[in-house]
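Given next, in structure tokens, is a single chain: the form predicted on its own.
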Amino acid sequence: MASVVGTFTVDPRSRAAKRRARGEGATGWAFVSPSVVIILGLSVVPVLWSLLLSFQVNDLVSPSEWVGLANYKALVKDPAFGSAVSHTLIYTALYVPLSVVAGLGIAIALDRKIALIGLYRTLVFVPFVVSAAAQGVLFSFVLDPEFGVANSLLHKLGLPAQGFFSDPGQALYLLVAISLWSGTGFCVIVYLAGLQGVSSDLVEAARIDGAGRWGVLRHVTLPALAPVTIFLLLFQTINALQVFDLVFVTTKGGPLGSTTVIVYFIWEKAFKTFTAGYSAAAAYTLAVALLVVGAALQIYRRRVAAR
């Protein structure tokens, strides 16, 4: 029987029916309240921590010492900040395109059906899973201008003998071939990915109307493919502009601060001389830097897609 509350009915089914809704929804909050807590303590509270870091002074030990956008203008300042933003932009400038281009063409080549076709991509992709650490210690000694492989093999050519990463005019240069042998797999697993949806009889309608090879990857392929490769441009540039491990593993900033990128330097502040503040002010320029690209790459797709 339904009670009556004023010109009001309260069906109790009703009531029975949003506690229930209430137990399992506090049920469901118990459960994954622990990763909740994790994620807060692991991500959230560390950047807001960080950001106001940011506006002090700090050494990790001393009480810290509010000096507002002092780090900032200093880093504006800095020679040192200059020089790890222009040799990561050198590195993003480089190793983007570069990867982007040659995961294109790879994943073309492979885009048929041939014997072994399968062994082919996997070890394209293989350098891909490979760690940095991994990348920098194997290069390292392959590299090594007194011991290693590929100075053995220059002197058997007759061709004088190089400094590679003791080298500040190669060292940069270097991490960028490093990092483009393991980083354009991954660009030519997206890509197959991204051929085995362009429309067949789009590419046959071209042929039939006479378009080549050329001109069907310029009219048909590519333009199919643009979403694929703006999320490519993406991915490839905030890993280009977060470089760190492969420099740390393999010159360590050096020679001559010919490899210091920002998040190297960003690592330098914070634990070799203990700015911590100044250190924080730097990433945070670096998060602005990465929201910008992102920002203008996804205005940019969706200009494309409205196409």
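What we label the rigid core is the largest C-alpha set whose atoms superpose within 1.5 Å from one form to the other. Numbering follows the first chain given and starts at 1. Note that the coordinates shown come from a computational prediction; the quantities given were computed from them, not determined experimentally. First, how it differs from the form predicted together with the partner chain.
- The rigid-core alignment places the CA of Phe31 2 Å or more apart between these two forms.
- Annotation: Cα of Leu256 displaced by less than 2 Å between these two forms, core superposition.
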The other form holds:
Amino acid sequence: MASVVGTFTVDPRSRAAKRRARGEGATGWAFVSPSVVIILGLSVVPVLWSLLLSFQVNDLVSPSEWVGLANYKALVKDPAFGSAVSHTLIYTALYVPLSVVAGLGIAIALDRKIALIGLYRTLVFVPFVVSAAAQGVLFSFVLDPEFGVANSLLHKLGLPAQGFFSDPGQALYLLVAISLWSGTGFCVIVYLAGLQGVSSDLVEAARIDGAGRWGVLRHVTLPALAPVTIFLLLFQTINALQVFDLVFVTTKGGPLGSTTVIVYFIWEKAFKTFTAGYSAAAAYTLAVALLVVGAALQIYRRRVAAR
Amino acid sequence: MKRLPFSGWHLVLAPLALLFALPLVWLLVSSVMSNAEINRFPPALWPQGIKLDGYRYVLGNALFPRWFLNSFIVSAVAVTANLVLGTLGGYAFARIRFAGSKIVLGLMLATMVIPFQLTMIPTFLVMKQLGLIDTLGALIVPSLVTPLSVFLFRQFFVSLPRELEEAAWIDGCGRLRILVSIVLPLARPALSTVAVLTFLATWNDLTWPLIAINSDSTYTLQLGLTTFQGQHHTQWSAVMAGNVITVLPVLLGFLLAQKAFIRSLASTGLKG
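After the form predicted on its own, can we look at the form predicted together with the partner chain?
Following is the full complex, with the preceding chain placed first.
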């Protein structure tokens, strides 16, 4: 290499520094090992352990027994698991598109310099930082059939009182609505950040070419935001398929099992009825589904990016 | 401030913002109502005066102060540990060449896609083996460092110009010295992002405390609030006062450091 000539001009101290840089393996490992041990120890080990568990009968206390694929076979036939899957799919199919579309609409509305815009943005976003437990407790009160403000308002308007969370026909949809209240703000801020990256030259050019507001939105803004949209679809879908906290706090899967979602099913089987092997099989089924959704959207994202 | 002209968008945005704010306004209002006002039919929509009975009950009779302390300890330790371990790991992955670093980093990032419910039963069994179940340790250990923290620090350090560190390196400074005295003072955006994300995740978590904690004196606020609601569902003003106490630290943090919160959360979106 050309360094034979170069060494003459190099400060001798820097050569020592280079030599030092080569022998840094120990420092590198010392810096990363606490993170590596904790992160890998609490993910790789449990993932493999879960796989073993899913082939066993285990009550978290006594020694487990190997049963092969029996848990998975039972899962397929279990009507409770089937309805947990369908509740989760209904919740996801409503929550994901609604939150992403509303997020885009609100972000576009908030993407302008007018008075109070900072306040509007804050208010739209603030429910997102409220924990699911706090949301659940708050809405259990708001929607309490007897003492809640919702029925009180309906009464004032002369409308009939509703059962809300005690009505099997309403509970799941109310959970979607509460999640939209808190989760749309996330889509809004991600879209707002994305909108900063939409080239104003392109928008200007489209305007000059005679595009109206809708034309600019359809042909300039939306294509430019496509990567953001795909990310949000992925992120929101993964979150929706794993909904648990809000269900636990508000309905505990009821009434009549109408809000039992997959993770609630998994939690119940592991820590309430102590059938951990069965629960692990359900968890693995969900994880594989999540992986498929994630991989499909990643492939789609690459294709969009390549265009 | 310059006055901006009135825009028709206010007619859309003001009601919309109100819709998002209203449940939280109601949370605050109902926490200062008397039980008499709440328990009559139809319930009052606005309090006659401010009654602090709910707060008095929650702070005096219940375990709320203890739960607040527990949540605070878990979050504070988790944030500190993520900052320390995250900067160490992130710096090493960004700057130090060592055998196996690429494989280990790849493996750590891959663990981000593992859903929590897949690891929760074995994590419970591991914590049981360690004798940590029903202690704050069971909540702290799994949240000491996340792959996201390490990754965010690594990305930030990679973006810093190397020249800043080279002079110190040539003068014989060790890596730790360089990290602490040269790199960290420049890393405020990354430090605040990781602090915000870690705080939100640990303060707001319910699932893991629900699994790992049994005794009410070890509850976190989220778990305590949930249980408290189940036991006191006729004392709504006390429940709402407890709810305000649970939400307040996050809301205050958000209002005080709104830019950092929004940048942190938007960055997870745009870089993810």
